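Only one chain is given next, in structure tokens, and it is the form predicted on its own.
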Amino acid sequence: MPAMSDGSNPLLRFVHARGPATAVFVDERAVSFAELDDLSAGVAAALDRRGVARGDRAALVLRSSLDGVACLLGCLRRGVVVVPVNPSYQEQEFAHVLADSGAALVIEDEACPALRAALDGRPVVSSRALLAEAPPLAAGDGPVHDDDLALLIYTSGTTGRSKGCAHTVAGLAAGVDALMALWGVTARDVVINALPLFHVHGLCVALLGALSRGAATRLVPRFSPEAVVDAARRGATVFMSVPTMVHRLLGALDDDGAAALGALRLVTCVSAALSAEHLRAFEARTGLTILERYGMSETLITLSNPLDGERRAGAVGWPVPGTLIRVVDDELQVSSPGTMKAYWQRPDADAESFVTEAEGRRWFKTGDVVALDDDGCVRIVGRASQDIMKVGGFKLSTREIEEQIEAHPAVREVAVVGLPDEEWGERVCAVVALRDGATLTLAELQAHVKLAEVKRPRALVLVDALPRNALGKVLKSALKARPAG
């Protein structure tokens, strides 16, 4: 396939333009597009010298920082596939992503014992050291093609094994361009990004989306209501959030903070359903109606409420330009240029998740049960699979958590379910039947589960036996109806 006209990633066109305008604010520092171009070029050259070539995968275990942004962009301009990894992962989670992706290099910003234990001989370098290797006027770019992979982002599936969603350069650019145009993002905007760079919304929309339109990004490395209000007071125009952030803001805003947020042009929310109560409460406090959208790791950018017009409580809107949707047996299916090319090295999962029509159009089965308003506005009803939870904006596999709990010597059988939670959307609840004579507390269970903090149980219910149907399948719907202990 022919290269792009300038051989570079289209998401970086404003970076390559080397303008004097600010691209990234972090702490008290303002970094121009020209400076960011130099930094990312240096990273690309350093990758070149290390033998990391176009199509190789680089695992980025990075927090929100200028170094993290430079390393991300350096990989994209070199043609290296970015594999974002949650820095709070535990050893087995790191080990799976590194082995499955075949990462040629790991880039970290802080030494992490769990990561080091999972390297299995793979080279690792700190982001600071990689930037220090960069010579002045570095040139390490490689030609970038439409169908090259740009992003391999891992998400949890119903089997408990995290799968890599492989996104191409053209697909990623198409989805980002469509959403940024729909939201009217321009070079006059400053986007508050308090989301992690391993999160689809934080990486693809709030960062790459802003940069692709010439807008500035104000990085907030660690979310707090105070930090977001401060960013708004410093001249930000857009805040991109998840429901947990909205909940915490509502609990902390004073009149001055509400006025600062009310001066923003746009507040968006994604990753889980925002309650109508929170939508109305935020509007009452700030005068702004939050714009909700829908996407997932496999489809990235799919549905959105409008910038101009009614933003409906409890609804995630209509397809973004270029995206088609249909509802089959109540399940949402998507066909769009921004949908992933495939699950990484998982043709079995592709066969289960994609439907290809005779004329060649592919539809991705999202697993989300939806309802449509009369005018086609989409409302998410729930998951087709009860083995997936949305906690604080992250999609979790109950099976992955269950496998850890089953290894506890006191546990005879377990089912993990998501219970409604006002702040987090859902909370992880472990329903456990104990072995004869055994005891177990929530604190003991939490200490046993060696997974990221968001995946650890927040409630424990002890039962004599799990309810099952005639075929022996656990009836999780019955368990969700039980009160948490």
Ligand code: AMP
The other form holds:
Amino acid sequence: MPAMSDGSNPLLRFVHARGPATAVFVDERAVSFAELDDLSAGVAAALDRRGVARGDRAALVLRSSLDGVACLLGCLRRGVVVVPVNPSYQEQEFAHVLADSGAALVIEDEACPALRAALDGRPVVSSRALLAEAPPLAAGDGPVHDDDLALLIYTSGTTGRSKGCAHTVAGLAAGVDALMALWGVTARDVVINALPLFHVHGLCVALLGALSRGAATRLVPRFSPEAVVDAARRGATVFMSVPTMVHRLLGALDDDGAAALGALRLVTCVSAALSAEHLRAFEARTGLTILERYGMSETLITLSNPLDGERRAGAVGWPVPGTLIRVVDDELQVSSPGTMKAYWQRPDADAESFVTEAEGRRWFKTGDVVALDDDGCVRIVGRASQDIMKVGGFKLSTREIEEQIEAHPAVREVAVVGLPDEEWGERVCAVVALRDGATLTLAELQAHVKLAEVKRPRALVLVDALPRNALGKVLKSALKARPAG
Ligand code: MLC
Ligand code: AMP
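Alongside the form predicted on its own that was just displayed, please also present the structure of the form predicted in complex with the named molecule.
Zooming out: every chain and molecule, the one shown earlier first.
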């Protein structure tokens, strides 16, 4: 594969070129592109010094912060593959991602006991320390090649353990660029980023998308309606949300807050269905119609309602330029430059998820059931599998939670199902059949599940036995319809 024309990552073009213009607002600070360029060059040099080289994986266990952004860009400059990791993980979740990715270095922003317990001898450094190592004249970029991996982002699947989605430099750049062009993002924009930096939405769209167009990002390290309104008042132009945020904003906005949000040029929403009711309520409150889009860790950004023209309630719009879609047996399939190269070291999962046509076009099977309006506008009907849930925009594998609950001595069998939840989209519910004479409370179950907080059961339903079909498969749809068994 040839190197990019100047051997550097195309997403960083503006980071190098915009000089004194503001790249990142965080708290009361305005950090220029030149400053960010220097900070990330320092990180790149520090990586070199530690022997972390192009193609190596660096796990970034970072909250939303300037240091985090600098570390991320430092990796991208040197072709070090970014593996973003949720800092709220517990030991088992960290251990899986670190071992599976083969991370050569772990970068953390604060010492986390669960992470330390999972290191298994891997070197770890704080983002602070890495930045402090920066020499006055730091290393340059690259060489970075089109087909090099840039990002290995883990996502939950139906089988329990999360899988790494391996994205190339060119794929990531193409995916991000197509959407930013569609939404007319320019250097005049300031994007409010209240999202975690360990998912596609906050990392690839809100952060890299903005920086790649020379726009500024206002980091809101912890979402709250007040913080978003404050960010809007300080001159932001775009806010990227998930439905839980919209729900909370609707519950909290006073007239001034609604006016501040109404002055934005664009509010987007993704990651789970935004109800038509919330879209209309937000419109009535702020005068803005939220633009809903659809994407996946595997495909990056796939479908979007239009910037100009009707933003259809309950629908996710049309393919972004360069993306092809088709519907096979009601399932959405995607072929796009932004689709990952492969699941990391999982040819079995690739074989299940990709269909390659005779002429070489690859289609990714999303697992999402869709319906098309007469004019091709896509509506997401749901997931084909009951083994995947979305809580607050986070994708969860019910198998991962079930495996932990099965290990509890009181449990004979368990099924985890997602129950509808107005705020979170879905709520984790454990349906359990107990062993003879055993007892179990929700609090005991929650204490037993050693996973990120968002995966802990919020409801426990005790049943005599799980409903199963003739083949022995648990009928989750029956449980969801009547979870009290
Ligand atoms: C979880 N919690 C619940 C609950 N589910 N509480 C009550 N009822 C439920 N049903 C609690 C947990 O116990 C935990 O508590 C906390 O909520 C979870 O942590 P959190 O998610 O950080 O909560 P919060 O700080 O309130 O933030 C809400 C949020 C956040 C909406 C801001 O969830 C968020 O940032 N979501 C975005 C996820 C995202 O980026 N998705 C995009 C995926 S990429 P405690 O004690 O810890 O507070 C994608 C593809 C694409 O979709 O194209 O972009
Ligand atoms: P993730 O892997 O976390 O990026 O989650 C991707 C999944 O989120 C998709 O396969 C969909 O099931 C869901 N999703 C993303 N955007 C939307 C949306 N706008 N409406 C409904 N579901 C969505």
